[in-house]
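First, one chain by itself: the form predicted on its own, in structure tokens.
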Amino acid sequence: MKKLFPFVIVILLNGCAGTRQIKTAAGSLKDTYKKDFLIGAAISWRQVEEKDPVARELVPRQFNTVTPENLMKEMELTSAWGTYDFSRADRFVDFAKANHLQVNGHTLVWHSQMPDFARRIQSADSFRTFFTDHIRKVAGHYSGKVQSWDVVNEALNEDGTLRSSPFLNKLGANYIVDAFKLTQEVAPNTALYYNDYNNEQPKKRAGCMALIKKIQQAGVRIDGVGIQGHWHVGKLPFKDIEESILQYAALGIKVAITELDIEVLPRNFTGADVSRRMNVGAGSDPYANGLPETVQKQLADDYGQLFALLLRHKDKISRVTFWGVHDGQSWLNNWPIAGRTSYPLLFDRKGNPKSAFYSVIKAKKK
């Protein structure tokens, strides 16, 4: 084994918080996992205007490719039935294309980020065609712009059926093979994935798996998985991981790990419906004021040992994205209380390269 000498180099860059110190570090994420997945991160809208000098100098540098944090979701696009507004969604995809970073799409079909007018629609026949115009406007505006779609995202309950959702109840059962059908038709060139929280699970994993058949029972393309990552310091499940990895590559398509973050801080649930919250109490942020080096130890080794198994899967995965540039963007320094300090990320608030970094980088070079 090469050892990894962490040296560093000093960047200043002027943001709009004044100079700032960003100790670029040594290696690349991208670079060292170039022959074996794509490796992203999820950007916001400041990260796309270049407002965030941290990200500005991390983006580049190391990932290959990137998703909106919510820039294409249906409400970011549409407030009022039939006008649709693409200039941010539009700049986060030249944004891309300067940076050479490939683009996933996300999401087209999401029960949670819904327009208000949307949620009103009484008539199941004047939902259908809201599902079907949002479909084919979106996805055939990006057609070839972007590499990869999350076409319907977390549609399924923890035991593996279908969430009662307003696509489930106006449109039926079927409408997860409609929507793929829908996005093929007018993108037929872009890699289309089924996307969800705790679909490593057993029993999520079964209703998964059973709707991914449905799809390609019906004739349907679907060409990937999208697992999100979202779990626990010291509590990641590896053999569901990678028992999970062996059967949806089974089926024919590709794994996606999609929205990838280890949270540190207390919580008394899993997975990751936003509509769940916890109240505040004693410990809630018990890390305010930085992380013990027990925890970031136990954050670095959980890293490595999740990378090293998608590594022994390399052929099966297709990309690795982080929910999140630094820990100072990450969504759960606001979920499910609002105001916490997390640390969910490999790199810290001034985009210093934290343990678990090198822990990534290291399990390649075993």
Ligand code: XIL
The other form holds:
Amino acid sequence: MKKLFPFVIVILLNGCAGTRQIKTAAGSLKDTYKKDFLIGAAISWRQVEEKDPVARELVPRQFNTVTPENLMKEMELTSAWGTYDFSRADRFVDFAKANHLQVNGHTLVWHSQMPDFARRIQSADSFRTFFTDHIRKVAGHYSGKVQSWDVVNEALNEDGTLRSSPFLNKLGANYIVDAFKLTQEVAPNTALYYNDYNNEQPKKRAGCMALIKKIQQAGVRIDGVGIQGHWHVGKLPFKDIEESILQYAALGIKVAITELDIEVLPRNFTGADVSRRMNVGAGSDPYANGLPETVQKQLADDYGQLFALLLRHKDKISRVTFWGVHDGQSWLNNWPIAGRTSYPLLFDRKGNPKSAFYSVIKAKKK
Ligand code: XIL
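Okay, that's the form predicted on its own, but what's the structure of the form predicted in complex with the ligand?
Every chain and every other molecule in the complex is listed next, the one we just looked at coming first.
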């Protein structure tokens, strides 16, 4: 049936606000890039529940892998010592399976979105028990069901040193090697990644390289590194990205872009430290009534150039995942200032492809 309408398919869906029409270009990211790398999106609980009709239509058509935006984080799975509730995360995995999507698990070890009880643990011994049990329980539960894990997320400072966190402070610098070793034991067939933002920047990259080498020298498996890719329009660090892909790949591991979005709103810092916030000020939400054409074009140019670069190194890239399906879902509408209107992804709030979508498709055809 689909073959009869190769150019534009109009799909009628029942949205919450009555009947709505979503026009979707027939071009598909996953098909266009099928010989190159996986193309993914982070999805939310609402989308797993199929309460977002725009995502319901776009996800299976455009992507072949998904990452849970929040559902597998520590505080989502456990809120009391020894008690785990996998029901929502399991629903996410079922959704992925039903839609033929691979799954990247996100994330086993992260200092943010930890349950309060774990933050309050005083003794190093008890904290080690929590850490060990958590990895065994979660990575074991999803062994064979997720294709990759972000084993450790954001363990580095901008200067490449290890970030102060309950993990570093209670377990010592070897905790990252331990985390990979524990995961490897219970999930022998899952690809294991270290994930961070700004780890394409020279100093942080050097720290990241040292970390990867340390894991390898301990005889522990690491399959890849995730560069989150929370960048800013007109300021993509193309040279650093390229240099990072080359350096990381030279260690014998794959590179994934794991949380791609390009912010168009003003920000006075780079990266994606979720604990950072900005104050509302004059001009902090400039595009509430729409994105100017000049910015739309810059966004499209940035995305086009980025995918051209990634294609040049496709043998080193395993996956590119966007941090959200469409602009309406993006976390950037609420971070680092709540309630702004951002436009960082390839599909607009109605699910229509933006110029940026077409530049990503065109990057492949050039
Ligand atoms: C973000 C989610 O998108 C938000 O919904 C949540 O409130 C905070 O976390 N780096 C990461 C992701 O590794 O887990 C973060 O996701 C964005 C930054």
